[in-house]
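Heads up, the chain below is alone and in the form predicted on its own; it's given as structure tokens.
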Amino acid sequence: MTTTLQQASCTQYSRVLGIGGVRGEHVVPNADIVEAINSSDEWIQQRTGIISRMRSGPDVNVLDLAEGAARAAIAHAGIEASQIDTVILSTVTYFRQTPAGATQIADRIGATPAAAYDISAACAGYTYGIAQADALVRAGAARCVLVIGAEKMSDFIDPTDRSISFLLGDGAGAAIVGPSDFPGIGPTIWGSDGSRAETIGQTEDWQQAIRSGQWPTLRQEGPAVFKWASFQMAPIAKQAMAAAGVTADQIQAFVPHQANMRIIDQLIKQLKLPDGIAVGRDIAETGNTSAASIPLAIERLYREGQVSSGDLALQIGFGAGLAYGAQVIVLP
């Protein structure tokens, strides 16, 4: 006997309805960290473009940051938290393997009984979350999705490390994704290269850390990561534009992961983006916040009046894994 199952009605399109973000409450200028890495403010600015980074104190955890960003995105979208039926939290700095942090965020903001789960894709995590939210809404599996990228990177730094620790900041960025009568999120181009997984990551896994008594911190092979991001991510961004049916001269904002200002400039050059385009450069004052960096950079562009509702933004995340993801979105 054949049984026909009922299926959810599909929505043809989705779009981002609102963006929000919060940063660590403490400004940490280069002068505060150069002695430990035997460096200088000039060297850091020339190599990375960073002037300062924002970090949180010990009383603030990654879920606190995520909640703040979620509330800001909800306000920007003009919706009620009770309308959210799915919460996706991307983070690599939440200390619990289980339960998922997303379930607690749903409870904190009043979105229960929303479906809620965490994802781990590091600096590509926000674009991964947007890809999943887009698919869920268009498939009819969700109506209103909260996507959060939240990191307290300062919990995993070695103050003497010159490979990545001096780059890192704390913060969270969030977006609300819902149904649309026009295509507001282009196809996502994403992937990974696990053969290079050792180029960015923790110094030890948790079992090793327990045995050694050494707290794991983050390290990267800087030159290898710089070359990969600078020259292999531009083709991915180009594929995302082609999949969305747009050309570089139609893009009004470029928001890459805030890894390094030199990487951002190299990508702009390779993509041949138009002069005067708004570019996310939040790294200069916030630092590298991994999964939070793209929405935080968009939030700053809004706040500084560099973008407007309806602008086309090309966003691309890339980092540990090595994982990457890119899509073109219509800004809310």
Contents of the next structure:
Amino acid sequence: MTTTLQQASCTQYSRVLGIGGVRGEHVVPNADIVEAINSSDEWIQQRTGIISRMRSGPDVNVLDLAEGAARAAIAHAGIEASQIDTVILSTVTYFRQTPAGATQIADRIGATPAAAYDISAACAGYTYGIAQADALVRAGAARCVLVIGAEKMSDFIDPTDRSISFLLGDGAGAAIVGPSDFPGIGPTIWGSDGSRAETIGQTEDWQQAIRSGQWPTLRQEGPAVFKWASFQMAPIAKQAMAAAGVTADQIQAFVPHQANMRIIDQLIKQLKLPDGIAVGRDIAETGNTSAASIPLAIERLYREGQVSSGDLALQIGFGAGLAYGAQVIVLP
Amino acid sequence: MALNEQEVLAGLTEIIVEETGIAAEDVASEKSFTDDLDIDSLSMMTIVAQAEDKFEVTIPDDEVKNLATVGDAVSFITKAQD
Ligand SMILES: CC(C)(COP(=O)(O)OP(=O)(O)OC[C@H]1O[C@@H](n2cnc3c(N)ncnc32)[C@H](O)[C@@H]1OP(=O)(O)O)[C@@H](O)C(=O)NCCC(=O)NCCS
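Next up, the form predicted in complex with the partner chain. The previous block was the form predicted on its own.
Every chain and every other molecule in the complex is listed next, the one we just looked at coming first.
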């Protein structure tokens, strides 16, 4: 061998440059959905903290939501869409196996020819996307990554299902990740447990669904998932803080996946987070939007003045797979 | 060293008191988690997770529905220790 290859040169640090999101345009209060599941507003509030969820109508699809979030994150970052060289779309509610939705988002916002692909990690998807964006930027494979978590969950709900449908909302959240002068994204602690794949997910695969003529919807084993999320995820969040070299009293915000207010409260207890820390509680009015929930919860914390630029936020996503991911980031 | 039923009851009572705020003297073997102690399934899962940690046992998710009373949980945990 005589010729030596050149390899991309690494960048030392990365950070999140902007975050934004959009929610479904309709407010769906508990009262509108309780009859079909023989439940009550009180039961849902007491078990989940959800008062209402936001859902989109038939003329809005998951890519429309993704585009809205992308534009909001671009505006927050103060960049031009043409600077984006990579688009990662995390979704489990886009109807096409191929082509990826991400290429169309890149085109719609004016980022063509950005590299663009979809990922599937459900409620952990946003943290997986941030992990990839961070790695791509620092490895020199990308300079400006758009990460989007977008879900139109309402396309996969069964109004008579008591296990998960009543929790779900529609929305999209996005972040821009690029090079930085300072460390802006802590190491990601991520993983999965496929032995528990059946605890949350689609009722039937597409082939079964076509044969049976039944549209697949989502189901979960609620109590088992509650226990896993509340007790197995706290050590993951602790590892993310330790890997980033921070302690619970040094972070300003805790933004877990918005699955259930009681999971959020249990995690706060397990992590011994100090009083007065900002906590993402967007679930109360947005519902569980899977991959979109973390950036949407952050968007709300900004809007309510609970966080500001430079704050440290611990974020953790967890859900179907089972899959999880956590990292500490500096808020843009 | 394995704890006896009395000791498991005492330990489990502490967990229940901490999770629910129920007075310790109201927790007894014959009490039903749902009907007497008003513990919903999510609090029950929290109690189970803490008991697993405290007594170093595994309580499978599908076993939890069979634990109707405090006494049921105490005997399950006591046996599971061996
Ligand atoms: C879904 C969830 C709210 C269900 O609550 P739960 O208390 O665990 O429900 P259970 O299945 O144990 O049922 C408890 C009782 O409530 C009833 N129930 C269940 N779902 C109900 C509903 N949607 N409305 C009214 N009653 C309901 C059951 O019939 C049962 O009644 P019974 O005691 O008279 O038999 C809860 O398990 C949960 O949120 N888990 C976390 C899952 C999650 O967030 N997943 C997303 C992660 S991505």
